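Here's a solo chain for you in structure tokens, the form predicted alone.
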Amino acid sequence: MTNTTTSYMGLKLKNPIIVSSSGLTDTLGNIIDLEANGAGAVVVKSLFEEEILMDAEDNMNKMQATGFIYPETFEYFDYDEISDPVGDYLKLIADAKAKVKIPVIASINCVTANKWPDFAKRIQDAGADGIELNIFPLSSDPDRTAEENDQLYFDIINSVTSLVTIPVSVKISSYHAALSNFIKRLSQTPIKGIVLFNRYYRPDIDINTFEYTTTNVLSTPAEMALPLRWISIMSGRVSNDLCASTGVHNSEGLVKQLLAGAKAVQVCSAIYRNGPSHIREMLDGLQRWMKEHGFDNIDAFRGKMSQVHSHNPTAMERVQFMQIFNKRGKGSKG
């Protein structure tokens, strides 16, 4: 048997397939089913920063209404009494850890470093094996500089990692002016993993109702090209574990990302389309490929096609189509 184990964020995974934060991971039953079908780890569906803050505000209003504003009440509120949806989220993590053996990674979708980071400690106390910070500041403000937008990531990272001892990863977008430098600077923080990349909500316009709608909710295999390029470019250049996200739909895509240097991949849309059993199909395909090419374990070929190990390192840096005209060929120019 080929060995498909890997490590990610210091966590040992039986295989590199992580089911990403989504409706697939929002119930205990779903998480148990995903483990049974072969998932190496799960990222629990994100809790949004707004939910944490709204929940805190609701509790504060209740205390003010009943007159319970004194130091002991604040202590109780801060550390012992978090209600829905926050309480449900913590319970899901605790219940999952009691029922499954695979790593359970919490996810927070955040846009600021204010007020909410203390909640990360509660996630750790609930038993989560790690935390994924899904940071999403759309650079839509024309008065904010690239440096100001980037600084948000570091503020959030520093706030959270100062409070927890479990490993923390960051899921980022590709919208950065100097992406390779940005990833390198992220790697110098206390985080253990970097996920490339976020796949954002994609707005559309209904030309008949004049309303905003959404389109292309699920990814396609063609979307794998972007993370594949940057996994290849950054593998071997940063110390953090790199995780590929978006567009991995089959065993071929899984193999490609591992060859580029990924320690793990996040899968979502393919499972929505094909069901949890598709995880097993991807793993079977991975093992067949490894046997055909004589690889006993993933480390034997991981990063073989990363830019630092490639015989053609410029291939991942071309940003325009290139056509070569052979003077003796049909397409020659005189």
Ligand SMILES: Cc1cc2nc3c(=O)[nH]c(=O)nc-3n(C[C@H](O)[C@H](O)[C@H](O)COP(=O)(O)O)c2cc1C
Contents of the next structure:
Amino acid sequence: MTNTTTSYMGLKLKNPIIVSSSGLTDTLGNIIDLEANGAGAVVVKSLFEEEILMDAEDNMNKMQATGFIYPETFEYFDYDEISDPVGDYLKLIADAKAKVKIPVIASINCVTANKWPDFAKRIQDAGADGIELNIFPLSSDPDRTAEENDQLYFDIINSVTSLVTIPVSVKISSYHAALSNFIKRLSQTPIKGIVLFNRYYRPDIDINTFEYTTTNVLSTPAEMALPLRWISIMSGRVSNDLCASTGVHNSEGLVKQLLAGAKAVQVCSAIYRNGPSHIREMLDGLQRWMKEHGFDNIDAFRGKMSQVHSHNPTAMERVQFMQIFNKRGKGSKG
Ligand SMILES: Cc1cc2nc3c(=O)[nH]c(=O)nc-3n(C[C@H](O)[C@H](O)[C@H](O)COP(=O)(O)O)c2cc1C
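For comparison with the form predicted alone, provide the form predicted together with the named molecule.
Then the entire complex follows, led off by the chain already shown.
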């Protein structure tokens, strides 16, 4: 029997397939179903910073309007005792923890380090095994520098990790100047995991209605090349656990990310397309491949194809690119 257990951000997973934060993980029924189909862990659908702040503001307004509380006493007030829309999220986490054995990781989508980080403590109190921060800087703002955008990550990470003891990970986009240096600096913070990469919605234009639309909401397997490259470059260079996300659609993709050095993978589009039973198929494929190649546990091959032994991976990639380019050139002449 092959052993597919792995550890990710200090959590023990029965296998490396984590269902990504999405509509797939936003109800208790779905989470139970995902566990029954073999998921190693789930990341619950993100709660947005704006929702947390609106909720807090709403509660304060209600309390002030009724003369129920003086502003100075806010910090002593037990927010749980009044109506709390965000409570649905906390309840989902608490209910999921009561019903499933796999790790349940909460997710917060945030754009600032202001006011909301205290909420992370409530997530911990609800029983979450970890928190994934989906930090969404406004890199489209031409007045913000790369340093300012990067600093946002460090401010949020420092705030949240100073408040909770459960492991915290960060899900990043690939849109960063000096990406490997950024990942290295992230690895020097108290975060335990880095998810490479988030995938933003792709915009499109309807040329008849002159409207912006959303296209390709789900990824394709070809998109896996981007996290594969960066997991391969960074694993072995950072001490945090790396988790591959975007384009992992089948057992082959899973094996490739593990070979590159991922501790786990996150899967979303493939489950939207094929249903939760796809998790079992991916696991069967992983076990078949491990048997064929004589690996009885994941650590026996994890990171085997990482670029850690290459002194300068970018230069190595350039050499590969030159080789392909030269072959094409010869082919077209002949
Ligand atoms: C319908 C849908 C909803 C999503 N919601 C969230 C979310 O709430 N939080 C988040 O961090 N990512 C969210 N994502 C992104 C996924 O977690 C994942 O990063 C992305 O789809 C890439 O993985 P994939 O190629 O396996 O789909 C969502 C994706 C989809 C398709």
